[in-house]
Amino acid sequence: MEAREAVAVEFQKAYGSAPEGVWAAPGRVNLIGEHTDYNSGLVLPIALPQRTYAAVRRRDDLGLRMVSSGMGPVKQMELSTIAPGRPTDWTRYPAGVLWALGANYQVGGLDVAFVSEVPIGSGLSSSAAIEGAIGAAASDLFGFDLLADDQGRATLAGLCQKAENDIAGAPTGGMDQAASLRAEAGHALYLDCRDGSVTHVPFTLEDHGLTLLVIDTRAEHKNSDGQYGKRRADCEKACDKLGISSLREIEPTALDASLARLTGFGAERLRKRVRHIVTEIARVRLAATALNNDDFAELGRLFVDSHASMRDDYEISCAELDCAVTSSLESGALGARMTGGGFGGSAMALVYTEALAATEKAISTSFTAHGFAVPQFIHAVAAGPATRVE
């Protein structure tokens, strides 16, 4: 049974009747631009066809009941009890969205069932998918009309980010929510996180005999486990020392001079963090140009440079991610890199479609030889944003 059908069945089983509607929001894979969003930088994600589905019905009170396939029994709470640090389980993501919406809109109670196709812990932003699905549903059911245009979707994306930051306690930037709510099918989302502007860059690898192979390493990734926050704190500390508001202000030509100004205890660590962010923002610009010019050899080269920067300067890779990248490149991929927040999750490779099966076999063989769990593969295409599906 497809997830779209399964979620209505899940709702019926949990609550004894049919939902008012079903909404869905996608996970994402970031082509390039890692950890640049909270530095007011540039990112270039695509939305995935894999989605989280939410079957939803309004209530006559301010209660909230939620259930998700495979996540145990129905969770119940009052909207008034949602606050930073509460709830503490998986429901903090959707509950947080209703909390964030409630600061500006009249939000009522809901019964909700979720079914997700986005692998949890894969670094493909299952959290933004669940946030986007519940946000889209609440907007439609309560008449907020936030899906009508990009401005409304940008507003909703910002509120979903606030939910993840303040309620879930994950200090992420806004890339994931923007990709889930503002993407366009067949395009990558070139997002400027300083002003929120977007440009849709054509992304149709299949027309060029290429496939974006996403490799879920099965090494679980979490944005709220502290490591993500430490990287963000490093960037903020570097900004304080340099007297700037964000690392976006450092032009590549001024990088060496800026690094030289970072001195004292911990300076080498901060230099590495700054070097990654400044060079990664530059790589996003180059990647968007490469896509517009159908220059996939250049795109692959940028992937490789990005992974090296994340591994060596930002220090967010792991053995499984490095194995996925190395084995992809040894199999003839044009480029490969880890994607997402790091410390596990997924890598991706730009692969000739005719070599796809051989590449997947080589990666799996390498994982087995290293004693890692067998990875899962997704052939990623650029899909559309959150929407009502029935």
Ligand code: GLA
Second form
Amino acid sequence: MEAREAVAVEFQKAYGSAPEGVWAAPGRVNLIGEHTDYNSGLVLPIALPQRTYAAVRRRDDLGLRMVSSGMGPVKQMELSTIAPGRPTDWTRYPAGVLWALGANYQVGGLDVAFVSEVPIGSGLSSSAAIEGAIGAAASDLFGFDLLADDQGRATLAGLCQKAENDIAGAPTGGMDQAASLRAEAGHALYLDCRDGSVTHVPFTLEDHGLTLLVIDTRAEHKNSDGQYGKRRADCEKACDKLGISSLREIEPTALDASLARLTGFGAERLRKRVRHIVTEIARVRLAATALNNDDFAELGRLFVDSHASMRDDYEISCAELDCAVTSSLESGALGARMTGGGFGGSAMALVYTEALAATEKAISTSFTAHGFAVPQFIHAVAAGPATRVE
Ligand code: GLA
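Got the form predicted on its own; any chance of the form predicted in complex with alpha-D-galactopyranose too?
Below is the whole assembly, all chains and molecules, this chain first.
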């Protein structure tokens, strides 16, 4: 059964009647621009066809019941009990969105069932997808009208990020929520995280005999563990030492001079972090130009440089991600890199469609030889943003 129908069945099973509607929000894969979002930088994600579906019905009190297939029995709470650090299980993401909305809008109680096609821990933003789905449903059902235009969607994306930061305790930037709510089908989302502005860059690899192969390494990725926060803290420390408010302020031509000013204990590490962020922001600009020019060889080169920068300077790769990248390139991919937060999750490769099967086989063989889990593959196309589907 398709997830879209399955979610209405789950709802009926849990609550004994039909939902008022079904909403869906996509996961994302970032083409380039990693860890740049919380540095007021540039990112270039696409929304995936894989979505999280939410079947929802309003209640006449301020209660909240939620169930998600494969996540155990129905969870029940009062909206008033949602607070930083509460709840602690998977419901913190959707509950957090209602909490964030509640600071600005009149939010009522809901019964909700979720079914997700976005694999959890794959680094493809299952959390942003669940946040986007509940946010879209609440906006429509309570009449906030946030899906009508990009401005409303940007507002909702900001509130979903607040849910993730304040309730789920993951100090992430806003890329994932923006991708899920503001992307356009057939386009990558060029998002400037300094002013929140977006440009939609055509992304139709299939017209050029190419496929974006996403390789879920099955090495589980988390944003709420310490490493993500440590990278963020390094960036903030470097800004303090340089007397700037974000690393975006460093122009590539001024990079060496800025690096030379970072001295003292821990400076070598900070220099590496800064070098990654400044060069990665520059690569996002070049990647958007490459896409506009259909220059996929250049895009591939940028992927390769980006991966090296994340592996060596930002130090967020892992053996599985490096293996996925190396075996893709050895099979003739135009480029490959890890994508998302790192320390597991997914990598991606720009592959000639005719070489796809051979590339997947080579990656799987290499994973087996290293004793890694069997990777999962997705052929990614740029899909549309969160919307009501029924
Ligand atoms: C995670 C975070 C994003 C972003 C990426 C890295 O997906 O949620 O905000 O920082 O990592 O680019």
